[in-house]
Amino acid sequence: MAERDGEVSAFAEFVGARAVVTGGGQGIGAAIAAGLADRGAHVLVSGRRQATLDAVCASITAGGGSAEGCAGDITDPDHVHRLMALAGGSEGVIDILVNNAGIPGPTAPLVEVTLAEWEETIAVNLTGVFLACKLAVPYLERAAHGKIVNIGSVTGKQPLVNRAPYAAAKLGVVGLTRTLAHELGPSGINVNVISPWLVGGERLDSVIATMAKERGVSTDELRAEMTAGTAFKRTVSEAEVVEMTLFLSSTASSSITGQDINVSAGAVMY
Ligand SMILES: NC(=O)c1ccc[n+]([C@@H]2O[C@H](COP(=O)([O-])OP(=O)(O)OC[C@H]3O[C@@H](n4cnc5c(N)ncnc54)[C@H](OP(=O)(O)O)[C@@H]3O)[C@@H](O)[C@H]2O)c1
């Protein structure tokens, strides 16, 4: 285990490593990318906007970690050959790969959807993280204990009225994990997915309270209603969508594949 300012850290396995963080350009992805750097990987972020990848990075290397950013679209294979192969290094291993990049696709009843913003959501939520898993396959494979890691939301196991495309795109995603786990098995690569439920932050702090004033409420009358089916009373943290995304990327987690694990505050419990 590494040292570092007197305390052993759980993860020391990660320095050294080589991370691809998809989507890193902001929110959890951004906070996920901090996570592994903070822990000692050299971190590759992606997306479509190049200054928020220089923000991401420049934040993480003026903590002391190792970042670069690699801007293009995740529905693309050219980026994402690209993004591998960057990532790969000189010695073409990548230790960690963490699938977050994401939208949320229309909001409005499946009959309202166009075929348009269909492919569009299951493009970017779906297809990108096919792309990415299977180009980044060869790289996994050259490292010790390769790690996938798919953001996926409890929204497809559950319900969400107005959301259909999103809701089988994110569902297609548990369905890709659990096949791609055998298929990696035999290399040591584990693939599991996270579902988060509602993650806590300004943004949803500024949608509840567009919403709280539509309706005539107050936002803490409004949270309470949003948050009462769950088990804990209250919306997730990113903090603890990157806690499990390290504990899913570490050692400590080498006999578990193919799960779909929530972070959901006890929304969801299957
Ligand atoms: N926030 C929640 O409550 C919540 C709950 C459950 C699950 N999730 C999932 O968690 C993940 C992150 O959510 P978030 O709330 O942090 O989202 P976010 O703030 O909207 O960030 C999404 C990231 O994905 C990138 N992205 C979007 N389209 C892309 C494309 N075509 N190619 C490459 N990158 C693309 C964006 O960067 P660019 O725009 O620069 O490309 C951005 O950095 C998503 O998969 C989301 O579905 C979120």
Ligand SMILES: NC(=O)c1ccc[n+]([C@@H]2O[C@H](COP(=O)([O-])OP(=O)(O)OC[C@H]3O[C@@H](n4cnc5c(N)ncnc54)[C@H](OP(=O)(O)O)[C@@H]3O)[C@@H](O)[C@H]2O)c1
Given for the second form:
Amino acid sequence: MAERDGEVSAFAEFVGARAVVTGGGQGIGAAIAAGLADRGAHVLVSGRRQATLDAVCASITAGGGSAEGCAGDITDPDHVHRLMALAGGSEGVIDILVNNAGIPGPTAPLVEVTLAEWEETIAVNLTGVFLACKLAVPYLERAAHGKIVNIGSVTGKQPLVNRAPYAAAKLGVVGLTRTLAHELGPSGINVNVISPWLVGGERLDSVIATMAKERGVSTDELRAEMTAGTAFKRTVSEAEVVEMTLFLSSTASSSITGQDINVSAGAVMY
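Can you give me the structure for the form predicted on its own, which would complement the form predicted together with the named molecule we have just seen?
Chain only, nothing else included.
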């Protein structure tokens, strides 16, 4: 462990670690991949489009990090098998799994949501997490300190009108996380979920635009309404979600498991 200003850096352990980040082609996922690589991890970045992954990995390697992309659908078991095998390498070890892949799903009253829309949202946002966890476990069990960090959402814990499929999937991730924490505890694997809220970026802009149109209000009005419910009266940055992910991926969190941690500027405190 490296020392800095007389203190041991909890993140020094990432040097030589092997990490998987799903949904890493853009937004929070790309930022998490870069954060892990900046601290020495070799990162396998998963996403649907190879060209996007190539760009993310090129940016990481240009900054001195190590990353490679593996394109595919997180709901496809064959793709997830390939991803974990590639990440495990010759030693068959994965140290960190970050499940970030997700889609917004439809913005509509439940009675207008089609079965296909419901099933797609659940498949990507919940079944994808299940598959990644299931197929990564044998590799994580070989690690000295295996870590699983699932990216959920505050939407799973408080109502967000016209977003029922997304809310149901994200609350499902909390239940999966808590149960898996007990199952994997004897193997020394930590399993936690981060619930962000109003993370600034293109995705939030798109969601707010769609919801504002449905309600017949301006995007500025809706954004002000949503941030008014936070303690800090602001949105959350990608960097803040990344820092919590790095903490939960480090040995500093060795006694923390089964937790649902809000990164929400105080919008939710439970």
